[in-house]
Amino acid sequence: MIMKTFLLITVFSLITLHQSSLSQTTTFSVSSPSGIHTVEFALKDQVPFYTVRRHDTELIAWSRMGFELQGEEDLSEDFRIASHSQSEFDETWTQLWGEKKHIRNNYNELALELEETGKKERRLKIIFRAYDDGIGFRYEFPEQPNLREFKILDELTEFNLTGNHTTWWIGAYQWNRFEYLTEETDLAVVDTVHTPFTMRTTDGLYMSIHEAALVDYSTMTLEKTDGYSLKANLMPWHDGIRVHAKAPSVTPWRTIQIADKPGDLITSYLILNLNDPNKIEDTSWIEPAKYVGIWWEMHLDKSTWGPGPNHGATTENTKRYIDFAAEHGFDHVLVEGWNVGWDENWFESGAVFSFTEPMEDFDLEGMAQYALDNGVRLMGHHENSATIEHYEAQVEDGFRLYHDLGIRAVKTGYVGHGQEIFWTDEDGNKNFEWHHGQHMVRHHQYIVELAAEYNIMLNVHEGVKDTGLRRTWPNLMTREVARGQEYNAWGDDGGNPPNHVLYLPFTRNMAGPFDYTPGIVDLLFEDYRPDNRVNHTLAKELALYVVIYSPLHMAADLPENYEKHPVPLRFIKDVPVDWYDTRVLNADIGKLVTIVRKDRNSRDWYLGSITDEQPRDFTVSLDFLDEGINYIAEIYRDTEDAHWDTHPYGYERVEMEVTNHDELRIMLAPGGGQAIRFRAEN
């Protein structure tokens, strides 16, 4: 699976040495391969500091490192160099499924061993890895006689910025998780943030700062200090521990991507690459697809969750669903309302659910083999409300019934408030924890590793951000962790605005693929929620495909809604999930964005261009397209007279030849986009 071109590895002596009358500062670097970044790392009076440079320009001023631990000494000053090494790595590795085939893995690496110099002589290493695109680093716990197990209450790193940069970012700490709007601000009012925190630099640079490899710790979110000073704040335990760690582990990677462009930050594989490689043998199961589902109707309150004479997950109307797969070969079919539970009090008391007993209405087991026999799978679905403890004791029998039953794909949910994971301790005490700290993160690692072995994909919807897992765990698929489609059917603030999904690709979509649900062609729902609608023009839907990375997209709209707009129905059904290459034809964060990808299957490329309120008229160059092919360009666009607001339905369909030698006029309708079919003729 992985294509190596070369490894080389050297061990380099000491860099540099700074003498001064006060006290004596050992500074070692690195720099990128081709020596865009250099980190700088040095002990001052004993204390470890770090600081990023973009050629000559200072990105991070000297920034702290270290821990606080709960009854113990800190892991924070009075170190000494132990060891330093450097080593060059260069690889290209390939993806099972992504938004690009194959990655070049290219990085140089400066690896310091600090060790206290009173009487414990705790060891604490750091790993700088530079890359052209950005940065990463973590710290290491080895094995060692006087650190075993041990409290972090704080984790005191920092990213001392050097100056008021613009910045996209959602609040953390708050009642609903990662589901809120993108503020855009400077950087002098932000508080506390979620990552990844994008920012413009005052020098016109762009950064993202997040975490790759979340494994087995609490989540880091970003807390404004003094100035344009940021700190690493994680998400809590229910007494203030912030991780519960033993010798040896390590801690996920503190990234920074950077680019003198945006689209060149959504281009990045920095986070990917700072993952372990794929873990399972054998992957024949897992495959990027597209799905419909019962699931929209109940948003726009056409159906319910729950029992009774309007509910969705009947046997019938499931079948209704899977006839309309079949026919228009989309591969799932979601059903959620299916089991036992949703008649009770789940939003607050989720502890209802059974994950092996369907309601009376829903025949699971004769619909699974009817979707098989009509060439679809039924894509599952496991809603527990936070109940983590009631899902943990039924879930390796909900995942060997699906598997039984030929379900290959599981959508899971944890609706819930905040701080509403709860535990029971040995005294019976329930212990409420945040959304994303340690404990879930612990959970939703067992429940990916499990649900491999039971040959199953997660689409994970309220879970915890995604960290670039999905290279070393591909059965990953997809998450929500943002505000989805769904505010648009019930969202009280009139649901996303047009700029929402402007900004998306530079903020969410910078961890990872976004279960986002686009395709919904019915804009008004004046049959259902006439006060609600889709703040978009039906062009602009479709080009939501291209644009939002998922490798498991839903065609989200009713099946009578598709079949009344049989036309954009025809691109959600040609528009692939798996790519080969992705590239970034313009970009300005929360304004515009046109991406090209190509099909990893095909020599097809498709093109995805969305606008804010604003329209846009601009010209691309079609040089991507490959050499020496005829294609002819599917495009479906806004008329002249569209408008998010007043005439969202206003598109068309159109057909031209093109090779790469073209150039295409882009025109969007305000709040519009423009998606494009390049289909090889030869």
Given for the second form:
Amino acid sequence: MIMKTFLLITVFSLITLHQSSLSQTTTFSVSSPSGIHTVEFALKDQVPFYTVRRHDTELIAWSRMGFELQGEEDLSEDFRIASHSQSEFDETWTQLWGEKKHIRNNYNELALELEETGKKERRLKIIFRAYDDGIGFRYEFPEQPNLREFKILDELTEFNLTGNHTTWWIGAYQWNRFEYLTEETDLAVVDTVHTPFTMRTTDGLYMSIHEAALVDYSTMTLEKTDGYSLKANLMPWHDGIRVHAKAPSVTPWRTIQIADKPGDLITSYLILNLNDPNKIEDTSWIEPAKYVGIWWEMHLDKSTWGPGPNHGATTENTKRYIDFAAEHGFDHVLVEGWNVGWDENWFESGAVFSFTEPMEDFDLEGMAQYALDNGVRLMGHHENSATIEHYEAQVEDGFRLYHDLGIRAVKTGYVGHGQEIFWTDEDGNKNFEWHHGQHMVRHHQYIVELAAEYNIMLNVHEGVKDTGLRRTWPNLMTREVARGQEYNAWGDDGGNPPNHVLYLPFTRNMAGPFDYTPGIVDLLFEDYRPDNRVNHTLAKELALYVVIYSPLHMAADLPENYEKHPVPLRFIKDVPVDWYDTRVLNADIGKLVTIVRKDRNSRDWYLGSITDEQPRDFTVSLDFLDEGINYIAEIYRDTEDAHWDTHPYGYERVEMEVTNHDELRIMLAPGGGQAIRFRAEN
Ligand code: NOJ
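Mind pulling up the form predicted together with ligand NOJ next to the form predicted alone we just looked at?
Let us now look at the entire complex, which starts with that chain.
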């Protein structure tokens, strides 16, 4: 039963006055529904500033707001308050798919309209929303005669933090985009970083700065200015302009999620709440799913993307994967290397690709039909190497073709020139853009809307970071935009260390779903790449299906490896990808996390627990299980002698009867994990 209430109360009287050191300052404030978080806004000498506190703890000291513009006066000072209002909002909405079915969106809002005191009287609105799990704010450029089309040279938004917090981050402006291991450092040594930027404050609180609803704007990175101060650093166009804007328009929300415990960051839905509701009317074709595919074998060098004696995407091999998927109940079969272009230097330029012509040894139509006949669908693949002009010229034909063949999901890929995207302007000049600037944000928006027209779900690799747009466009299922499983196959730094996935729930996954591609059961792949391996235990690999959320999860290993490992395959088949609820039982960033999720379509619960190189031994209460139900806990756990380095295959499957009155002892090996299905018996 969906509870829906909507309250909009406008109050014009909540103004507090206080003296600032500079001049008399009018301060406006808004607190979250429980009163825990408060944002204050003030014009100090006619310059906009805000501050944030949790109870009496100042988390963001007075921080500047505004914009530097090109070719006209900045929109940053000489303001007066033209109007202000407060409102309350409380609604519970239903997520089409996700980590939680019903999400409460409950906030108090403060809206301020600023107007320049000078001749031009340009206006800028600032909207603050105070939630019990954090703060969001955005700028609005209202329609007005003296601000039409304009160029933002800099967004002046600051986040002036109040201590030398412990922080978790990846650097921005790096050649390999978002594909880095997480750094853990003091705030003092941070330079320019991507978001979500997560931290533990010197007071022991947890915070994560990110953005929501990134549309027709440039990705925000955070630059450390001085002391503990951060400033928005928008990824620029080739000419240094950060954003080409026009009024009326809005910026993305700047978000600050705040919690006492790190696990509460994971269950904060603030980013989704700040996005617009679903815009797709008929959503019957959007379905969370699990997939297998011709993928890992290329990363292992068992086969090739390009044509030749070891070509992976042949008709025969595809048939083998379809048969495997049909036998084991997987929904899609991804086929990479299916189309013309892979024999060229595609890493250099995606202009070699055709998105409609299959290679000679791959019968696209026949395989799409064979899949449908077997209750499976092919998953399409559009690697475009970030040559987006070429891609945009063909993508509609590509989507149409897939749609006509009954294909409902497409993985897109933007590898190639690190962060650089090349394009040619009207004068024939070749320009380069950052992978995450406004140019690419626009491109990705175009692709998601076009995909929706063709009833296609997207799985985007090397795209722009997630900002919760899946709420508005629920066909935008999942993304990579981080360092995934593939690094274990070929990473020349030894792959992902045991603690890599221990950071992701608190950093990358705070933005949204991640196509990490778990499910490797042949952890050492000695036949193919003996110098590489997966750096954790088999039970931990299974736990990733619960810990890392994605509505499209891959069973990434080769069919022949699953045939050899039927027991872990059983868990991979059972685990859902769409949840009714999610809870975090324990969490220590980079070290330990235990997450339980309830299946959306049954009364079953699932648990995933993972650790870094340290063994763990703890007890959890099973009070999250439904009252009055007897469960069989199907436990996939590390054996006593399991160890990520010396004995990664040490696991056992045991069953026990449990109810919500029980406790469960969980022991994790070094680099280990545990995965449990709580199967409802009555
Ligand atoms: C990089 C992607 O992350 C990977 O999944 C894909 O197989 C290759 N590009 C080729 O498209």
